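Just the one chain here, laid out as structure tokens, in the form predicted on its own.
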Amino acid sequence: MKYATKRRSRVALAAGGAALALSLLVGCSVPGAGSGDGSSSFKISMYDPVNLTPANTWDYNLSKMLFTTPMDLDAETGEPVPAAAKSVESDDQLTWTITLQDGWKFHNGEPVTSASFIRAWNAAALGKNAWLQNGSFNKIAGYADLNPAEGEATTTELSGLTEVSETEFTVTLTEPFGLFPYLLTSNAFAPMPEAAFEDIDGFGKKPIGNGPYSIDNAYEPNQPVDVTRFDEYQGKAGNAEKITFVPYQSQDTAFNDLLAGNLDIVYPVPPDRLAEVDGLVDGRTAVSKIPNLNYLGLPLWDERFADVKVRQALSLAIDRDAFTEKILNGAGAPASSIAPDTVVGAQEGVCDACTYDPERAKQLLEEAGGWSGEMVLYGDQYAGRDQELQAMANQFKKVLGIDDVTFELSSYAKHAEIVDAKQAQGPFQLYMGAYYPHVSDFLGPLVTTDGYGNKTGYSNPKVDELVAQANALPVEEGLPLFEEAERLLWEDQPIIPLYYGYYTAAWSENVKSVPVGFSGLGDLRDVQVN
């Protein structure tokens, strides 16, 4: 398999719509947005980074100007396409070979070899270094070794990993894996130089890359991040000549700073201005629908949750249209399966029970020998988080006549630990952001029994076989596979899908071409500067 071609169209992006805001931006006022002196820049709002070291850090638009991995995401069907790499490819999904671009260079002129990559990911993959995104390097042959259950690591490198040329490397894995490529689209297996290792923290604040843009000045708290294009850069280059990014520590005032003129572009816009935003900024806005799923989880612990009729019921009771415009104000799509329309694989209106049927649910509930005791919906302390507990608690009522319906929420971290202990006594509200647009980023973490997003306790043999047997196959032959795991995990229902979150960005009127993507804003490189 090699991987260079482009399938169909999956994505859809509109104008004009709403956004899930997960985090909080931040923040500082800014003077002075535009380029001002001529030159042609821009300045867009951010979360703070604290660190830019590429696996060592979530920051991602940032990074991806300063970093360009071996594959990236092809802005239109969301699979992956070559960047850094020339190819990636592999005939038994095992073991796979990865050429490089030639004649690239990072910003100090260092050349990108094999063995930028290679050093990069020995680094990641060892544990002691306690690098954010470690985990991301699991499958590669060796991570055990280098992350040891107990005891120090005996080795610095990953056995997988082998350079046979300055331009060749192959990477072999612990099982077959046919979405590798898709893995490599990630930040986490960026480049870093040689020079990088001289001083690893000063490296983190000012990092050298092998993106379309060098870093002017350090990253320092709170404040803003200078990019310059690199004119030697190989790949696609950016419109503008410099992009500033700003960090906040709330989204409000990153917003008023846009309307104010301080900023071009705001990302993403604050739930309690969607409703307005399109008037303030004449449609300046875009939305992108990102792979995530808001979904109910059920205590399978609970043996009021045994029988699957009490919860399809549940699922069949909640009325999601409504939900999504009365609650979220548009923030998010009806939910219908467990990917959105944008993930290579997802399969919308699958869930048979994930449509509002008030007469079926009654039903459901009833041949189930009805409901007994008390009901506890639990959620994070997240914004809005009451408003759409009480939503649900509502309808519970109102449609299966369950008198007795509370909800608690919780800090984030307690809610996680309440989860985590199975100690919940009702649906628990949780959030699934996949790395990468593909269902089986959804399938393998959320209802695979080892899954390390399964939260419920599910178990069912043959949906493990069914996602292992297709992850070991070539993206287009595995897909049948996925699709019949997904049909096998609706007739057990042991979550009930809410909604797909949105992210929104707005600009001013000094910018055009803003893109929005699969992990929100799109390729900054489009941006052009009126």
The other form holds:
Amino acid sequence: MKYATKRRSRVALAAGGAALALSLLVGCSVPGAGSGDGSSSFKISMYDPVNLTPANTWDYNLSKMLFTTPMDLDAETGEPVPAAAKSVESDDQLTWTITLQDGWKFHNGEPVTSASFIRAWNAAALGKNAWLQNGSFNKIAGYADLNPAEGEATTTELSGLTEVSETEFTVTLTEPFGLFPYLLTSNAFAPMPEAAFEDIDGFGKKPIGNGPYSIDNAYEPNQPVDVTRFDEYQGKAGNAEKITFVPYQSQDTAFNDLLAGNLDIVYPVPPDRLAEVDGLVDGRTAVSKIPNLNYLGLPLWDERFADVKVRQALSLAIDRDAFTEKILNGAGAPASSIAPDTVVGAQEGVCDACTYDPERAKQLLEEAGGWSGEMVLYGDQYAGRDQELQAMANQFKKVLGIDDVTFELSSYAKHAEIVDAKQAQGPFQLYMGAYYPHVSDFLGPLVTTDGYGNKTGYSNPKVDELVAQANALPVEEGLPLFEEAERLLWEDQPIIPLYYGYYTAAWSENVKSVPVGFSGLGDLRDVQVN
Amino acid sequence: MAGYIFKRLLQVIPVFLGTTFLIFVVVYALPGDPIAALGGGKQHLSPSVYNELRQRYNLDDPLLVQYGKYMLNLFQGNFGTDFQGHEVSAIIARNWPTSIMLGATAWAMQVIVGIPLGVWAALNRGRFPDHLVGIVTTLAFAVPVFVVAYVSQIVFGVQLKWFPVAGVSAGWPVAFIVPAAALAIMGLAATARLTRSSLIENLQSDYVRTAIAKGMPRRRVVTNHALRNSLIPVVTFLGIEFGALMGGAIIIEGIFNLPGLGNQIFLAIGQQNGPTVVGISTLLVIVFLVVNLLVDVLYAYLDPRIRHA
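Moving from the form predicted on its own, what structure would you give for the form predicted in complex with its partner chain?
Full assembly next; the chain just shown is listed first.
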């Protein structure tokens, strides 16, 4: 599956290059003729972005067209490659030098300089501005001063940012972090022009970016947004001249709109329509393996889960292959480690107890003294969650003989509250989406003692130390330490990996192919319109 | 009459305060923290941003204080801002026209189709048309609105391609016909039933018998005597229904991706965006109260007995 996907995107790239060359030739030999892709455009579904200031939104696809961040993820390898920056370098992983590309301009003509970045990052890091992605800046020196626990901040500038020249600035972190270039692929680190700060609310609706496309109409909640190719863009230009992003409340409606021919790309296809997708859009689909993990957290504060054998027995009792096939209709792969194989540093199969082995499960539970009493499974009300939990309950019943399994399904927010307050009295379903496709962004948040996504209360000083050490090293040097940390982790089995969720994109006959990438849809600049 | 209207106006105030307070309580008592929900699935809001936002939206005040602050703003015509900094009044102003168009179209369908269906059934009482209307209206009551909406979207939008699947780019009336029909179907069934039973009752009344005995043509008896009186409860129902249609479009607007108030509430509930939910609901309460008031006044005008009751 993985190779099929990759090959498809490579083929698309080659075809794109040929088409571009051809259209250039045609454009030269026949003056005045409309070039083949001159008026090309496509319509794509999106979630309502709410705001378009780069560090104040969770939007991804539209933002990527409006802004270019210092680094970008390579479509093939998932590794950071220079985009708005010429280079991002460091000798000690503590102080990073960012050198910008020459001659780049914002859509209003303002040059993109070091100041454009420093200005944007300072505003995003200032707690008082309350921008959603403020937390992304917490590794930069001076962040704490802009976000005091009590009272007002005394300064509005990150002490770790220093302008060297118009095209060069340095970033000093609070501690060495070899994965800093990965962070710079996040939209939170996009630059902002001076004009943005004259009317920041207006900018959130109609941003002036430095990306391959500029926005035509100000964003209004739940209204389509049109963008047009920015001709002065110095990076890779998009194929389509115009893209329309259409927000949908319901992905079902978006999919129906695609079938009726009113939409060109739907992402993602609603999970309950995956079964019919092949018959409806024959061959016009692609699967994206977003860096994520669906898992069961275990309440380590509950003494019934204190014995690792109990935890491993529960994990061994789950038939993940049947689960992904029957419950998910193939919209996910069985998880056998903390991160899917498209992620740098992932080690498929390293979790010894993440396979289906009913005999061993039974034996381990017996060795641990068996299970007595009720078991409650906790989940949110995401569509289909009840089926997922029911399937697991059946297996705990069938394989381990735990008869009394009940559910507690709550709204997303309530579920989060139960889990955060450590009120769960049994395994709780959780989803983890990583910011970038590197195993560091799974291990750090999920299983280190202070990780923001650590909901089990798991704490292993050795794991913490290894992850901290690995984070401080350049990427390649850190990998063995991450691997060792993960091996230690599975000796304790604080969580039960279930599956890596897939998203499916589907497209209309107007579009040749749609690339998928490491965080969902691939680079929309590569989309070829027929 | 003036006294009646004044008394009726006074009643509106406690009803308004009561309903808005209830909405407020329900929205703010929803489990889960609305600011944490802003963090997306990532639980990654930094503590400083979290605290700043809670403060900005008075979320740490006791509920009564929050309600008081909200009402004070509201009486100055200020619906406040949502948790993302958008003016709720701007959201309302932008989405209002779509909801009115949808509601009015659905309402017109109820009048144009519902009343004649009821009359047809009543005049053919016990015969085939009556049974047919009975079956069709029962079906309309029984099938959930969202099922009607999804099925009609797939049949008329995706398969037959007669109407757009979603959105308003095709303009009125084309873009509104299918969603309005889905929205109208239940009220339409109710209108037909109400017209039918009301007309049957009147056709059996003494004054109709007298008119027939005098030798008046049946057609005139039905239209001039029986139907006019029979429509009084129907008009009342349709009046209230107009208010209900404004607010009842939450599911329909979501499914057909119409940028109306219902869609905004749909979105806001998902985001736990309390100010938007309360703002739009409050507005709908106002609309509902005003329509109700008008209906009562009209009713009192038509039937003097009500004024003195």
